[in-house]
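Next comes just one chain, in structure tokens: the form predicted alone.
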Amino acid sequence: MAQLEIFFIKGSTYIPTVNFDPGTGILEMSGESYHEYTIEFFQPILEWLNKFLEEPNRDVVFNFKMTYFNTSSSRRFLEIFDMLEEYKKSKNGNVKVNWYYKEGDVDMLESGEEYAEDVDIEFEFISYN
């Protein structure tokens, strides 16, 4: 199997920064996501992730550092978490989500808690200033 390249998208006003490193197993998304065409934007991300998750027994850390996302983006994030959960179950992956939220941002914390209830993967909630 060909070695996967680092998947990187530089964030802008309404799209998140995406930095997925297959060598370390660290997947990171940060910034804001309220892209009008979320399906098109997330398609290459999901395709890359699908290839990455073909190899069993990986340690995967998903650093989620979003400051805002819309409902449409929320559905894509759930797809990602579902893929990670499936990977944990079927390919013996060791998966952890670090959910970063700005201190006092109850909405972002609650969003993370809802995802944590929806999927069977470890979530750690990390507040910052």
The other form holds:
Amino acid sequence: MAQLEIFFIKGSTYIPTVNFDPGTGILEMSGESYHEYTIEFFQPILEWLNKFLEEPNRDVVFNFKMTYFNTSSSRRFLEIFDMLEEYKKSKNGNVKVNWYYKEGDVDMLESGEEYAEDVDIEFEFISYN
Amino acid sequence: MSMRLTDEELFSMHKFYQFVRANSMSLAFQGIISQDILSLVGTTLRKKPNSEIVSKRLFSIVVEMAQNIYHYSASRAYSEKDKKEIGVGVITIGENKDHYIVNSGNIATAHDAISVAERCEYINGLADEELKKFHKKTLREPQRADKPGANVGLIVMSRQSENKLFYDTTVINDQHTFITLSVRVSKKLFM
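With the form predicted alone done, generate the form predicted in complex with the partner chain in the same format.
Shown next: the complete complex, the earlier chain at its head.
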């Protein structure tokens, strides 16, 4: 199998920065996400992730540093968390989500908590100033 | 050649000015409300004298309304950027003494207008915990064919405003209805 390369998208006002490193297993998304064509935007991200999760036993850390996302993106994030949960269950993956939120941003914290309630993976909530 | 405006033009601008002022509208958009316009709205809202959370919620409500219009409005215009026809409508952000008020209006098919109205009624009938459950359940439903959204926009508008959804419909003809949606966020939240 060809070596998977680092997946990187530089963010702008309405698309997030994406930095997935297959070497370290650190997946990071930050910024805002409200692209009009969210499905198309997320497609290559999900495809890369699918390939990355073919190999069992990986240590995967997903650093979620989004500051705003629309509902269409919220659905794509659910798909990502479902994939990570499945990876943990069926491929012995060691998965952790670090959910960052700005201190006082109860909405961003609550969004993370609602995902955490629905998928069987470890979430740590980390506030910053 | 006279450069004077016609009386009609003068009158309508005056009416528009009065209307916007009377409703304390800080922003009003008509046409294709693209993500570039949305990012401008986001910047403007962050300058408002309220808590950051309220600003973010207002922004989120505008985004959901704009994207509903963008994808589902029955009145469409050609976008050079998208190389296809995009839904058009109006969005305003205003306020009264107690609330920030985000309104959207667009022409919908009679069928869509009925389903939006029914969905508002359904959402308005749910208590907070039920609404949260409905949100989670809907997010897990399969992607609807030819619909790019997650089908939770109205749910999120209600949850973020911590209020009911106000709506109104005006039948235009057999096929089309003008639908107005009004979401009100209390100024007292997070004070």
